[in-house]
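This document starts with one chain, in the form predicted on its own, laid out as structure tokens.
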Amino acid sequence: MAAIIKVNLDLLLLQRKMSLTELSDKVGITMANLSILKRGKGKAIRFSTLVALCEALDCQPGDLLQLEEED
């Protein structure tokens, strides 16, 4: 079995009561690169963008992403 990447973007907002356009402010992201992200449908991401992530989230890389199993 394969594992994937599952990006924990959605929970990390609704915890922080934060939007995805407050995010992209923040850290400079665009909504269409962010959505990606949400989504799942990303197929890499620069470390810079992960830390900025975590610092506008007040979160570790572990809290962010997340490796599943894939059915």
Given for the second form:
Amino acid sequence: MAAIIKVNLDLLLLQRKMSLTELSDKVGITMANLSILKRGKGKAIRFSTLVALCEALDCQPGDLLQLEEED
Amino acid sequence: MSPVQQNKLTVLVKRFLDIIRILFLAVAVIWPLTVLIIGLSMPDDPQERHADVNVFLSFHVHSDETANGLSTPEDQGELIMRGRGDLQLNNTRGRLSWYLAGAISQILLFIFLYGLLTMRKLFASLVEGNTFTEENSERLRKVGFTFIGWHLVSPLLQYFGSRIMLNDIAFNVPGIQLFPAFELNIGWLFAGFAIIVLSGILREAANLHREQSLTI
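Compare with the form predicted on its own: the form predicted in complex with the partner chain:
After this comes the whole thing, all chains and molecules, with the earlier chain placed first.
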């Protein structure tokens, strides 16, 4: 069984009561790219993107990323 | 070379391939009909025929002009000249040589057309800005295999075709002997393998490009 990195964007957006559009405006990342991250389809994430997301969502990288066993 | 110049060159090559494609597609349709019509309308008397047959052959020219082309080399005196090339021959006994030469040309034309159409698709994709794609890699690989295929099939067809044609042609010129010739061009085969290797590099580039597009 392989492990994968899950991006907890859904949960954080819910907790911050923020929409994907608002986040997109704040961090300057397109909706399409945020959607790729949210759906776990992304292959990698840049440090600059991680910093921007953490600042916008007021969280730590560890809150955003989670190691999970794949089904 | 700047990207703009590179793009202009790509567009230019694509337009050239567009024209060549139309030209060769027309030839692929017209040529077999022409071969058939000329073949059917050929006079029975070989002396009245004016339809040359192109055959890739080796030739020997001997000093003894009294000997004829069907004699053994020993009967024909000293060897003055030898060579090989695409020879135009006439004076055939039957019509077999004419149809066979036409069929060989048609087979080679189809292989060439397949490569040409694949190459055109590749350049059309490049013009649209799709450089690093799996499809382009596959197209380049097909071009490489077509290249190799053409340079393997062509000498084989010409060799075995010329053997049959030599039996069919009533060639009887004193002092001149004709033989089937086989010429495999290793350089072109190597070029074909190099294209296949490049297609593998393009596939790797396409993988990297896809991963890059999914890096947020």
